[in-house]
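Below you'll find only one chain, the form predicted on its own, shown as structure tokens.
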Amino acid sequence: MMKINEKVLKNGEKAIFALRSLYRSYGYSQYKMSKFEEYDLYAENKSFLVSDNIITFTGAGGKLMALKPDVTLSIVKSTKDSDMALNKVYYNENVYRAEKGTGDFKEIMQAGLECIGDIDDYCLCEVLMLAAKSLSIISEDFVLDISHHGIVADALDRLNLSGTAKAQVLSAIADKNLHSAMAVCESEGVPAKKTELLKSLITCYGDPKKVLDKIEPQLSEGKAAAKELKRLIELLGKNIPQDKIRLDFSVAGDMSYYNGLAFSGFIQGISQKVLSGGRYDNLLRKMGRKSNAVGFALYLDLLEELEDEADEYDFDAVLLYDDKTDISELKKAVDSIALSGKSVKAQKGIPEKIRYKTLMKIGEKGVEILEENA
């Protein structure tokens, strides 16, 4: 049988391979969903969409249907509630949605799970876990940043700003911009001393025992999010090196979706987040549904930034041929390279601009090795 050569697999295609045996081993079935879904389900939940620039058409039937931006909302939409039962599935799919800056269009490989149902703790545990266990696939030089809204909520209530300034504040969190949202406290005339949380929420960062002790004194309503915050990483811990996690509070969504805890994953060479994810129960509720879900996301096609040493070369080797050349002997040649796993390019002169290692020639003594690059 034919090795699979993984230089010919692109970063995002040999993670696909990993993750699926990963979710599955963890109870997750695939989900799969047609590149279409009605326009209405999107309309109605745009502010939860990355972008809401959807791509739209009319169908046979007359319906209004869109190249589906997003896949959370199709699974919601399939799945039932069910008392002390969990709908744990995991996807990979192509997703449609413009890109920031310049509005182009862009097909982005996504992969991801969700958890829908009654959530506890081991629930949002193993969607941890699962998220880190992802990263790490990738790469070992991951982190994954956690914040929970519970806390980033009481930061806000106790500054009774007007919706504006609200969604500004939510903003230089997300930031890390503490002039902005000083600014904007001052405008709307919040004295100082309630803005000691905001403050520690902005500038605290990093080490989760470190960042717990300084703002825990500090919360009111946020305790409660600050325990299951504990409960979470020391769980968390025995399974996924500390060194690994941190505590960010600019990790953050729209809250009329997202409840509780929130992450995203980060991994070293590439310049945005490759993983988003968090509870979304408020969603749910928006759609008249009563269970609770948590999920996350994976950027699959971000991962080309990486730097690849498959890359380094086109193909292993480039194999000389001329007309005089025994085509079945040249046949034989160029398939004991395939089937040994590399690539091989046979071609009758040395091609331009193309990287190989091993540069070959076929001739009447057989295969001789004309180049070879370390």
Second form
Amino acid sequence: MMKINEKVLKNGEKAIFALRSLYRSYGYSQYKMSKFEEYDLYAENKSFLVSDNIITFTGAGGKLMALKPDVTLSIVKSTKDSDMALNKVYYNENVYRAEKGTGDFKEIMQAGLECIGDIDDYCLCEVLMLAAKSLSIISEDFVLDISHHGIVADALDRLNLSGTAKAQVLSAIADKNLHSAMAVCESEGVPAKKTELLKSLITCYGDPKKVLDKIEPQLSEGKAAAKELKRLIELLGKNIPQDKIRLDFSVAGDMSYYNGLAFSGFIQGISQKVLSGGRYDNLLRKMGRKSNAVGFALYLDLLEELEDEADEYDFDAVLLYDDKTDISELKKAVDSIALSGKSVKAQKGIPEKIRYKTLMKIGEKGVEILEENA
Amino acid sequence: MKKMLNIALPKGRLGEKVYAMFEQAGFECPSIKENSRKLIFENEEKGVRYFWVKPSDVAIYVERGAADIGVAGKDILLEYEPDVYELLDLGVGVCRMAVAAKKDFRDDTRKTLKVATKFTNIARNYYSSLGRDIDIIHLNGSIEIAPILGLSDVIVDIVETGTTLKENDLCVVETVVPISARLIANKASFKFASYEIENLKNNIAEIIRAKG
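What would you give as the form predicted together with the partner chain, now that the form predicted on its own is on the page?
First the chain shown before, then all remaining chains and molecules of the complex.
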């Protein structure tokens, strides 16, 4: 049995072990995929991607290939519609995306899961619960923001906006930007009375019950969505502390792909959202499937922001030797330090820019200590 | 321990005006007025820590979480499109992003329009919404000189009073978008300090309302 010293694992690596075991215990099987995919898949679904800048190359046979910028599309592509069975998979893969601003490509470590098939309340609740549990594995200090496209659509539909104005209002909802949303409505001649729900969606967030109490009476088409949220949050409350779950309508995705539930996860000490998920039946329709789907992704490379303070020392010991040293004696000395659980670096000169606790030398009389820093 | 809000303010006249609003809203930090070269100022009792940064960098500090909130011009937000919450229009630093050209300029739609600007993203989005083919020339300053020397047909730049344009025989052809200073917040910070941020935002909104 392989033994793992937890001290050498980074937060992201530790999280992967815990997440795998969590997802497996709820019946999700691991989905391992190749790093490449035909470019066409992404070209057809560009707005589903976080960034449409993709690394491409010509594969054998002249096909244009891409280094994966996304996992969900590949999973959906490989999933067949089946009458009864639910496809529950989890993954832990690297994806390649252009960094905002510089445009340089970055390798991003992602974990996540997808549930594809006949999605019912239980599936939605399970995925939400696993999202919250995934966050709690990383830190107890987390928040899971939940939204519903059905409610946002209700607020938007009553405004009768042109395409551009609708996109501007959606972006204002995502930015909690009330003044811009109202300015767009005004310039489009929307009567003030019709903007009340929009105002509430931008300004109300937090405790799910309080938020729903405020917006529910204002809903028409979105009533079913509010009921769904109520049911899910009540079920979720049995597993997850209530103060960790909040309603926030600034969580939204491209409505041509996503529908229904949408959620984002945040962790104290990390400057961006670490989890993003939701229901994406519309993507499956675009790809000619009848099934529905819900899932989420966790951006594990962001956990670096949580890394503990750097170690005070690079190694416990540096062991100096020279050309005259008996190599078998040196090996014995290094092995004995390493086996005692300490780290040791054997080399001939005193290293520069390396911090060590103990500087040792191996000579004719054996190992002698030259310097102690601890 | 009280949660300290890190606030990035834009260095310069606008920043001082904005700080005055924060002070009036009850988030004063007297040491900021001392004549010193310090860049960070703290008032533990009020739970605020201010720092001055280059105006165009405020959005980066906030987006990356080095500041929880900050004040940035709408021009910067439109140009860099940072992933932040835009909570309030502060109504100060009011100006507009405009297309300007020589007084005798006539848009020859048979040709690609040469546009000189510091704000390439804003210019690109604006002309793409009009479906106009353009050639963007990115300049870092003295944009007004570009049409005079024939480097470009028009410029896209911030216009406050229009004096600089007038002095260079240029005039505004079109307003692209009105600009003013906005209160922005880091999305993750907002989740964990929403009470503090909302409280500050509401107090400032009250001052803006009172001023009418």
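For the two forms, the rigid core is made up of the largest set of C-alpha atoms that agree within 1.5 Å on superposition. Positions refer to the first chain, counted from 1. The model shown is predicted, which means the values in this text are computed figures rather than measured ones.
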{"item": "Core-superposed C-alpha of residue 324 shifting 2 Å or more between the two forms", "value": "yes"}
{"item": "Shift of residue 20 between the two forms at or above 2 Å (CA, core fit)", "value": "no"}
{"item": "Large Cα shift (2 Å or above) at residue 30 between the two forms, core-fitted", "value": "no"}
